[in-house]
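What follows is one chain in structure tokens, specifically the form predicted on its own.
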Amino acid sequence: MKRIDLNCDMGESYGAWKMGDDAGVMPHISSANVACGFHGGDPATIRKTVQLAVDNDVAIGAHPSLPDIQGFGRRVMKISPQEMYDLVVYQAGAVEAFARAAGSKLHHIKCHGALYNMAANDEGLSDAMVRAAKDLGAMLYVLSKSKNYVIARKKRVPVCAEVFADRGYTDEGVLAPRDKPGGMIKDSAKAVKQALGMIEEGYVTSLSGKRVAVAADTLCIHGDQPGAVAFAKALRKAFKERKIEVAAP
């Protein structure tokens, strides 16, 4: 039987600003990536999201970002490897503390937005992220076939290769920019088809039509996307029909 982890970026509301339907999505996933306050989230939201995960038996992950609330963590900043390490440890530590207070633990770290993409292609930043995860005793979720993945394996840090059902891919196997035509997949049937191809056959069709090999340990959905709950349900239905087990690693 094939097996996949279904993760979701969540806990991204803060103050009076609400984003996503975390309570609606949580029962359908196996791993939650909880925003740490730098692109979204605040102490109360972290606490509530962690408790939701505990109540639904969902693995708790930290979702650290560049310090960019206004840009939702999607704008590139020039940082050093040491700054990468400090950003990850500081933010993951907040989620770890709330997880411990709720009687659970930090399971994984998955960086957000620009920080995620920067590390995927930069050896120094990748190495710093891997060191941070190792020092915190957490698993890493990183882009399939990325420098992150290679370095984590080399350093023997537990790592999951991540793929995306709702994002377009380039010929190099990296995520296409969100503002590029096809960069975001809004048709749930097309997204489900892409997910099944990656899980069952190990490939994704790029925006140019090329078949690109991927490794799929964990599949991401975005809690801030409209219709996230319906999309999660459609994925679970398809997985059940194809006898694909959903479970955290």
Given for the second form:
4 protein chains.
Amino acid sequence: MKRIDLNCDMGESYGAWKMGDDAGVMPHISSANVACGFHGGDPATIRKTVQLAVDNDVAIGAHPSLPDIQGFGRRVMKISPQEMYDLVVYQAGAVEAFARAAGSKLHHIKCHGALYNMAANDEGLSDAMVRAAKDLGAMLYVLSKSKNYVIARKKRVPVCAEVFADRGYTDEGVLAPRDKPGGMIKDSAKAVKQALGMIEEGYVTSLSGKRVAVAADTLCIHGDQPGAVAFAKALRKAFKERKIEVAAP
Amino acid sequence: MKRIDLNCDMGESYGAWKMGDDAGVMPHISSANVACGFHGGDPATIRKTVQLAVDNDVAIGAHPSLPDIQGFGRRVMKISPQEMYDLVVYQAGAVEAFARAAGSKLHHIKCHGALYNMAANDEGLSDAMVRAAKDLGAMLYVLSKSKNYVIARKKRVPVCAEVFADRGYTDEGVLAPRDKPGGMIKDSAKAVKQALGMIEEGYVTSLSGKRVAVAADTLCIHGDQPGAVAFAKALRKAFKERKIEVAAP
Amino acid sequence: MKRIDLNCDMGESYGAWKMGDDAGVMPHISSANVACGFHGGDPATIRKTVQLAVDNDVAIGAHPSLPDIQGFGRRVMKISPQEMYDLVVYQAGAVEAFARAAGSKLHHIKCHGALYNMAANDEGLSDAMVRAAKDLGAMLYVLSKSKNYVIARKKRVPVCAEVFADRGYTDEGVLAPRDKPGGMIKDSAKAVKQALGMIEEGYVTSLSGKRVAVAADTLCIHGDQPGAVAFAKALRKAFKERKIEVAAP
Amino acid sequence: MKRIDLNCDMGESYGAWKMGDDAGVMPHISSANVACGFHGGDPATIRKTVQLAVDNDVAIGAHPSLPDIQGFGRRVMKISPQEMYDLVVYQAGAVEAFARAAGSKLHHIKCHGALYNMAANDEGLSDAMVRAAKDLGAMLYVLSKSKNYVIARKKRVPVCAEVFADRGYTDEGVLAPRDKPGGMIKDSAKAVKQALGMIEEGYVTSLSGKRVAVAADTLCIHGDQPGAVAFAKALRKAFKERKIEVAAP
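For the form predicted together with a further copy of the same chain instead of the form predicted on its own, what are the coordinates?
Next comes the full complex, and the chain you just saw is listed first.
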């Protein structure tokens, strides 16, 4: 029986401002990446999001970011590997404390926004992130086929390769830019089909039509999209029909 | 043999700015209260401070604050008990992660500045702080004779009563305001004498000359004072002569 | 012909988070209080909000707050008069620069949230706020019948007394707490009626049924309420029928 | 008679943390670049620094930064030209308000740290910075021979070319990296000599020994260096002997 993890970024509200439909999405996923306060999330939001995850038997992950609340962690910032390590440990520790207080534990770490992409392509940053996960005993979720993935495997840190149902892929098996034609897959049926191909066969069809191998351990759902809940349900239905189990690794 | 804990606020540098002489003071204390980023401290500073504590066999505590970096956490802010809980869990978790990464653990929590005083005098805030410590399995350091102390005892959360060698006391056994005559004890010999009285006899002489009972589990040293290292050495010398053991609880 | 100013808090979105319907409300008001970045608002949001005000011939005001982005400036914080002065000058200056860059100018200052209420009831803070307005050559919007109002008049700084259509009043002519029965007026017709009474006769009926004198120079609309635009239209319609001119002072 | 402006970064203390010797350096310079709160500086520090400048007849400039208080504005961050514009207007406006409140005005804008270098080398960011200065009616201080300088001239915005006495230059007339051999000139006499050559002859000797033309309108002193005051005095003495007038442009 095939198996996949469904993960989603959660807890990105901030103070008086709301974002996403956490309560709507949570019942359909198996892993929650909880914002840690640096791009979204605040202590109260982390507590509530962690509790929501516990109530839905969803694995709790930390979703650390560059310190850029006004830019939502999406602006590339030149940081050193040591700064990467410190950012990840600090933020993951904050989420872990709420997880423990709620009777659960920290399951994984997935970097957010610019930090995610920076780590995927940079050896020094990848190495620092892997070291942080190792020191905290947490699993890593990283981009499939990234430097990050290779380094985590080499250092024997548990790691999940992440794929995207609603993003176009290059011939190298990495994400095409969002603004390229085909970069975003808005048709739900097409996205479900891409997900099934990646999970069942380990392949994705690139934007140029090439069949490219990908490792698919966890599939990302974008919770801030308007149709997030509907898309999650469509995925779950398709998985049920194909007897693909949904569970955190 | 009498025994006392010597604690000091540590890691209050921030970004490019330095504060205190952590490396100078650390060898003389048994407990470090590490700033968590809300009034001072940043991820890199926490990491370095925690390592310094590990190197000196000093117990690692979190020193959470109100979110007021510009006011150094010294400005009273009206927060709810739930906000207190969330602030403490978030900040303590961040420090704990660095402690674990360094092969150690979180030993205690001591609130900083306005938060320390607010918790000492308010039942709701005390209760929230006690709950946070319980959920994280950490000991509490609180003002001797405070509401905080009473509530921690009642809820059976391990707690240390804190006394001050260099501060004047009221007839009720709590701290006199800093700006009152005698509120600050600047004479080192006098401060050492007050410390010995509190530790050996469980009494302090109040500003009005009354003999007042205090519980003295841990003694605070102010690390940001110019003579902090010299004063720490003077205390240690006096303790050695009187055969008072210095150790974290 | 009677005349009233209609003011509304604007520009309270922050980074990736949206709040309020600024574009919907702006055409119906005469004064915009622009958030300055300390409780909401960021440089980009200030620029867009100022431009929207210019496009609608709306007077531009600064809406300074305590430095409490996570608490949306609603948590009381103990600050000194000097800190009040510095906070107001800094934030008002930031908004003024965008106003000048857009070919307009800073018209007024109205404090936000906890700062508004703190200034209303404290002589030292009022004095500092009046001094800041004087030094910047801006008019003040303050609570009708407040200490703030009295001090501004005494120091000969131009000041507008603010009243609320949708809030209950005490016998002393100040706002009843929101959570008191009648503290919030949710019936639109009732709120319009209260507004007309305050503008045309200078009186409001208190929650206990007493007729209390109020000065009504400017009327506040809450832009973050769901029915804000509809309520603004209802007010404008009633004003037109009664030949009450709407204009910034 | 030759003439030069001496500028120095000022007001970089933050909350409880001190940096630099502003009071010591201020009497020796003609232009102060005042930190605006994004890399250092807070409302109270800006007010005090502006007053110190007024008391010493020093021209007041804004010293805007990337929003990176923990990194002291030294970490490159990928921002758009529009974000550059907004950051500069916001921060310059805050300083200008304090200048006006002190009876003075905003004289110039000089970007800080990473923002300074980013603008020097990027046409879009330069253009945005020039537009911000134009909209606020302030002069620009930018790196001599930079894109920034060329664009400011083309857009007819008053601009000063900045040179450094204590930094090594490349054959292209721009700054050599600090960590290159010769990148930092620590010998005071050598630095004074380089300053005189740039001011009197318009040339600097590059690290490879080449004579390179530079425009020298304003000379930067690093106020956070231990010998800042002594170096400022040495410069002033040399200028006096050579009859070089020191004045803000």
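Fair warning: this is a prediction, and the values are worked out from it, not measured in the lab. Here, rigid core means the biggest group of C-alpha atoms that superpose within 1.5 Å across both forms. Numbering follows the first chain given and starts at 1.
With the core held fixed, the Cα of R211 is displaced between the two forms by 2 Å or more.
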